[in-house]
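Only one chain is shown below, in structure tokens, and it's the form predicted on its own.
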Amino acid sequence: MEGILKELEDIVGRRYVSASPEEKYIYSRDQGLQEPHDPDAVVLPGSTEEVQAVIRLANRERVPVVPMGGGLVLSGLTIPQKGGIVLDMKRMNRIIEVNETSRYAVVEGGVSQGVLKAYLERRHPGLKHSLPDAPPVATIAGNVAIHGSGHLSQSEGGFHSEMVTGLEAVLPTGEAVRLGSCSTVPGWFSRAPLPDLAGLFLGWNGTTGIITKIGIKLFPKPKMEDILVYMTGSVDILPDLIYRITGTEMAEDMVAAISPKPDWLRGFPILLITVTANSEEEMAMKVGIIRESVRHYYQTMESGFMPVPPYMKSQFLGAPLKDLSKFADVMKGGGFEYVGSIMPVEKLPGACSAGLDIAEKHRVTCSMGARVIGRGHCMMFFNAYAFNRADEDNMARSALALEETNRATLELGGIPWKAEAPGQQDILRKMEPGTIQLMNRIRSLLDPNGIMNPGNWEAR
């Protein structure tokens, strides 16, 4: 590797490349269960020239290229399975043109969600893009790459993926792309009319080539919001209660929560249902209707909406949610593991009753819950298992469970999201054989020396 990180010093600068056993350490793992392994070198790239100037030189020497965005993707994905360099997007953090009037930005392929939400309240505060439930520094592309949600994926068109106008690419033999509007004229507002080729890098787990631009939708933000928090003692009502409300197209969010913490919520499954509006009377019109819908429910006294104090109010409505993400350190151990299914709402009762009786038979700190995507078309249900990695047993037994909520996922007729590799495997051996076929082809015609994050999408 020595000629070879002499090259990518002089590609990048010597100050963004590193070998050094430390910085190693830290990208060869992220918080999540999956083996570490170490990277040969670490390349922060600052333009599409010297991606494209690495990638070149990678695919002419055949090393594996792991590309990275905020690394909290948490099952793997970015871990360097079998060597190589990992492709540290942070530099690469420019926003690029905000369009007012149709409603996108352009950003780089390492911007965060922090990032763009704190430029749009400054300098367009009448505009927001719909944020996941992640800290601050993941980042957009990273997001839309492996089909992320967020809080308008109800009321706004589904996942992140649906949500992008245009990208630029770099594939693995070092070209870079164009698609969607971009690719002919120059605003990035739709990827119609044209051939859609963006799906060729949309949950492919890096292994088609590298984001290093994004064109994503940016929607109204409404004067107002309010919060609505509906409990029952039954989980088996939630798919029709998310039925009625998705129907009124009142709602813009709407999250179910399943969890042991905090401790008045162990048993009792709720629904966060986020109203806004730009008035007064609009705000009671919408509210009105979201209560009617469900008055066939509430009026049984078996479950309803709870009063919410202005202190909860401010917790809940918070873009991404404050209190989903501080689950991830409850056993005060540094791990955590988010396990994603994509599936149908129907399948919300079997899930929980799953994912309950896989908590209990592995005994780990579970928590669960649903964001419902497309006005209920389907949802991402999410088991999140916080574990210590100072306790062996405790990390084996959340390993376990991890496996095991992954088949529970298939059995049940969804599929699992941002799969780590056994994840992967599982999902490859329900697949339909022409599909594999198909995917194979196409990588190898991409990357015909499967430099590009090796391991991953592999069937076996």
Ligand SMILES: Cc1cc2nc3c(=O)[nH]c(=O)nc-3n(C[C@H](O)[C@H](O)[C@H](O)COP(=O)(O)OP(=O)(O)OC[C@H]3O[C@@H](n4cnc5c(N)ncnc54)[C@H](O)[C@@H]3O)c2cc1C
The other form holds:
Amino acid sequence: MEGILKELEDIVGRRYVSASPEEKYIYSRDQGLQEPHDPDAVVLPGSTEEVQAVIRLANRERVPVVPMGGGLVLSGLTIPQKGGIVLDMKRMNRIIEVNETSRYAVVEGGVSQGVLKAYLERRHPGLKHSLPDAPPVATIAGNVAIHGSGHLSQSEGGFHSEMVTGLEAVLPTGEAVRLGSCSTVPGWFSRAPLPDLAGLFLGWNGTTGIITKIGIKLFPKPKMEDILVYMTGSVDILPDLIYRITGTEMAEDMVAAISPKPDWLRGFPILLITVTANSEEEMAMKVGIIRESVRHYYQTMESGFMPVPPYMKSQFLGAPLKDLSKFADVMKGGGFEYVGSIMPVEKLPGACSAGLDIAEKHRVTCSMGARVIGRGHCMMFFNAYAFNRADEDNMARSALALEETNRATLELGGIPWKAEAPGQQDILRKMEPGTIQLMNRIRSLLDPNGIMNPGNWEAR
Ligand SMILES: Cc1cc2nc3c(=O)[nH]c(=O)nc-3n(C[C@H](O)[C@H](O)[C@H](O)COP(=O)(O)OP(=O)(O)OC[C@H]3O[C@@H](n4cnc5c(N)ncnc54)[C@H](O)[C@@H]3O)c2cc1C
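Could I have the structure of this protein in the form predicted together with this ligand, to go alongside the form predicted on its own above?
Below is the entire complex, every chain and molecule, led by the chain shown above.
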């Protein structure tokens, strides 16, 4: 690597290349349960041209490249399984354009959720983007590269990848390409009506290239928000509750949760429904319509809306939801990983009971829940395992629980989301051979030397 390190320094500058043991240690692991693996170098490019030059060099030398944003994916997708270069995108943090009228922003590939949020609050207070509940340092590109979702789950298609209006990407052979309207005319307003090549970079876990710029939809930011909390003793009614409430099209976000924290909610399924409005009248109308849609349940069964005092509402409102980090650290000791499964809403009760069985069998702490995507078109069901890194037995049991959850998800008819490498193998074993062949053909066409995030999405 010595000659390569020198060349890398010539491209991005000495400050932005490191092969020191300390940096390698930090970039060799994440908060989850996947085995650490050292990179050979960490590189922070500052522009698309620098990304291109790094990739050309890596391609020439057959050195693996792992793109990284916030490194918060938790499932090891930024761990360099085969060594090589971790390409940390955080220096590419410029917001290039905000189009107020057509409601989109164009940002560089390392812009974090927190930076865009703060920028919009300061300069475009009437607009917002959909944020995941991940810590704010998570990047917009890293999130769409895995089909993330967030607090505007009821908008558009629900997934953040559906909110992408255009991409600039550097291919594994070093060419930069633009996809969407920006490939043809100046604006980054839409992927339609062109062939949808952006899909080559969405959901591929950074195995097809580096996203260097991204167009993302912005949405009107209503003046007020409120939270409705529906509590029930039975998970069985949740799918129908979700069906009825999404049918009103009055909510902005909807999350079902069964969580060990806060203590007073332990074990109770709750539905958190976020509603936004521009006036008290609009809010009252929306809340009224939602309440009416589930009247049948709260009149006849032991369930209903919980009165939430104002000081408690703040725990459920705002993005990212700060209390989620508390669940992540419920065991103390800094370990956290979750199986997020994309599955139909009607599978929610089955997923809950499978999750409880797995948690009991392996004696692990598990919080569960589901973010409802779109108008109930599917959900991201999470089984979140917090563990203590200093406790090997706790880690081993959590790893078994995680593996079993992946398999249970597929058996239930869902697909593990942002699956770690072994989970990807579980998915590929169930996938139609024709689909796998197509994925492989695309990969080898784009990446003839197999340098991009190797070890991921590889059918064995
Ligand atoms: C407490 C907590 C709550 C969370 N809640 C949510 C949630 O509500 N919704 C949600 O979607 N996620 C959530 N997550 C998961 C995850 O943190 C987010 O999805 C996050 O947005 C990932 O972004 P990142 O920048 O950290 O990606 P990284 O971890 O850096 O990368 C993710 C993947 O994208 C690839 N990648 C990164 N940058 C690029 C690029 N520029 N070009 C090509 N490929 C790239 C990487 O190689 C990797 O495969 C949560 C995590 C935590 C810890």
